[in-house]
Amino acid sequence: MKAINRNRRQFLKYSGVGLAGLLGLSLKQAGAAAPYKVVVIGGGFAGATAAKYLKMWGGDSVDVTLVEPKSVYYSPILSNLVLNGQSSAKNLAFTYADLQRKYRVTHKAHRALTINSGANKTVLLENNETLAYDRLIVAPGIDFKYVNDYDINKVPHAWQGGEQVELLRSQIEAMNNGDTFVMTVPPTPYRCPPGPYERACVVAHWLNQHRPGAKVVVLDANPDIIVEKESFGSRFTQYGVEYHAGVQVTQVDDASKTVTVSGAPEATYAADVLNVIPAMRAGANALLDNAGLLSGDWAPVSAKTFESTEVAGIHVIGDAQGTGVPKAGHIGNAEAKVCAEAVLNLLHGFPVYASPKINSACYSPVSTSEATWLTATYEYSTVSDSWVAIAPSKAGGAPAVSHYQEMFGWTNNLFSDTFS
């Protein structure tokens, strides 16, 4: 943050225009040219974020677009939370009316059809209109690699907020005692490294309470619980969940709730209540890929602005990018803050600061009181063109009640600072 104050002052101090943005006065009163225009794809935390921060720094020297077509964010983040009842989709819904009415932010809310990333700069909606840009924002999140086709109202993955959590929501509650809960955890890289486990230590400890003798199976294509894995392997146990290490699933069929996985053994597992979270790649990945930003599954980036290494001119931030750092919505939310600030630098002809740092925190509930935490902070290396971990500053919680109860100023801060 200290890096942001400094680039931000010197911002202030060149650019009159930014700084009638701040006092309220037009670009016509401060005498300025017109403003850049900056279009962000994608309203999630790490675009909702890119949005807010560009108009909160850029003041009038900037127009930005926020390019989303749904007029509700359901927030990933404590949706686990509603499969055991303590939470709705309706508690964790976000809309962009304070981005609109507080910073000006423009929201068109249509989906970004193609990137035109050539002379003619503009980005093209399903409803015709075209947007030109000088900078180009897009976040557009996580999309799935489906194994085969199924009816994912019957299979759910419920790892987008919203009606897919309450869909499994009903499920969960539809289980009788002695059913099964049969879940998968994809291979990395995926959105929110503690999230899997984390659910199936929230479902497990509701149907202990719930439907006596059901039992939870977790199928792993990891080699082994990739995070905090003493506080949630003591939890499997507690619990009594069934976990399984290093199988790929391979079929899913919706009609008998079953999937098979190749490892060892290959075997397929029938459940009541089947929760198949797929394997992951960057959001709208044909507009990516048509517009050359995609090397593999994700969008390579130089780390320290964000900046596409395919295509100049546009930053690819939050789960999208392909920098290696965790995938969620806390270093969503800070990856935004160092591409905004890097943007105004940028489109006004200042250095882009040469060392910014990004942190993640996460909690996880592992039951309807306990919470566990995990934090970790990434400092840009010069010399890779990298995010490189701080080893000391990331530690892990056991579960605890007081973590629990933190928990929550946690993300509604978070919360806040995107969306408010």
Ligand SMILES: Cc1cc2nc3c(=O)[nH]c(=O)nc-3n(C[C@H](O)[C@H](O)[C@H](O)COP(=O)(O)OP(=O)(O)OC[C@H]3O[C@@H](n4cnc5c(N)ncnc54)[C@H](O)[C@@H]3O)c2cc1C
Contents of the next structure:
Amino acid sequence: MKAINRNRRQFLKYSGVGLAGLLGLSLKQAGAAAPYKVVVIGGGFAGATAAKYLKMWGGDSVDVTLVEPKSVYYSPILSNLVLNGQSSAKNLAFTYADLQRKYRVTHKAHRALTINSGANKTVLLENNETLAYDRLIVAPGIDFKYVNDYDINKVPHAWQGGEQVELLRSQIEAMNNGDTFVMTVPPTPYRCPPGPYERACVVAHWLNQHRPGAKVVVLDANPDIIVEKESFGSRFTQYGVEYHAGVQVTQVDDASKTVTVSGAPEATYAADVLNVIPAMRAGANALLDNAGLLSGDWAPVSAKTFESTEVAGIHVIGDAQGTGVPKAGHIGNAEAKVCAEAVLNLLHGFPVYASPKINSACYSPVSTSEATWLTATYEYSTVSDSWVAIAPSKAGGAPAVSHYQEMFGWTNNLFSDTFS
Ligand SMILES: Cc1cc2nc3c(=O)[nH]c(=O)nc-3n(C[C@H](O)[C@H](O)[C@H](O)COP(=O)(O)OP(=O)(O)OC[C@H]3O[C@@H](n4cnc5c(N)ncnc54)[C@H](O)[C@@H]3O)c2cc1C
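Same protein, the form predicted in complex with the ligand this time rather than the form predicted on its own?
The complete assembly is shown below, putting the previous chain first.
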């Protein structure tokens, strides 16, 4: 156990929390004790940002190891533009080279198998390597709750970027005039609240232009369009999207490309292309469950530090955490910074920043040239140890060309703040 006084002296020697990074000072660690070890599981928007900022702010006082099996990360953000041919998975691909070279994050390209949070705090990787940690940050995104076994290469979800999105694009391209694209919207909470409605618009707009007579059917598990109803609803009308609310998927058949839903009445829909976006739960579910981090589908945390309320010394950020803020990449990036700052302060025996704020932002293309947006800001409430919306969420209003253009400035900032 490291003593607080030693921590304080050492931390000041290293430059003080955040100061090296924030003030751009280049202070060197001279003859210091061994650095603290932080392991980050998952290299998406939340995990990659946490790893980068831990090193940027913590300097040589901390060794950061990012455990992420993929060497290339494909962003789900903007992935609906792959479906209308405006982008490709390659355009949305990021590596961990900058994190390693510029910030000296160690990348282990293996899956984390088990977490031992006992006296010897360790993470076991699939290559049998064991990593010791002083604090652990877990950011594994989402897993899906499939209603039955089916082949996701025949019925892709295309909700995690990359190959699945390319696959769905090729299925859409192969559609004929008059064909039917059926997609489902999962029950809340799920990754990216506007995302499914955005997808319905982008696909319907493309089909209207390239496959006359083809139609989009949306089967929504929620009682209504959950965000930006005016914007998406008016485009559904314009594009002829058939929309059914309050219907839950009960059966998927990959051979006949049919999906059965409960509701009033129960019905089976036949598709030429079937895109089921299943209900979701925290990613690496078995890993988190075995570590005792879950309560239900998500990982409960203290909002101020993102430290698990179930297991001390482990923090959960991004889509997997259960504070109730939207599950999205922009806010995952913000959570990562709050968490990185808290982890450094906790390691060095300093007080944790008392009033952090985070915000979310989603841009939604609805055609090849127009988009909408939605944002919300949250502040930490000491009273309830939760994130409280400062004001009602703001939306960009009617889809516009200007929003579509701004969208790329926003994504470029987010992508580079996370991976460069
Ligand atoms: C169509 C679409 C549009 C979207 N648009 C927006 C938008 O406009 N704005 C916005 O903010 N968000 C948007 N999102 C949501 C955003 O992509 C996600 O919320 C974000 O990726 C979540 O980040 P994360 O780091 O929690 O998870 P992820 O990005 O999924 O990263 C998790 C990582 O953990 C790794 N992992 C999993 N298990 C293990 C393990 N056992 N060991 C090691 N690593 C593991 C995975 O390989 C993965 O790389 C959109 C999503 C979609 C699908």
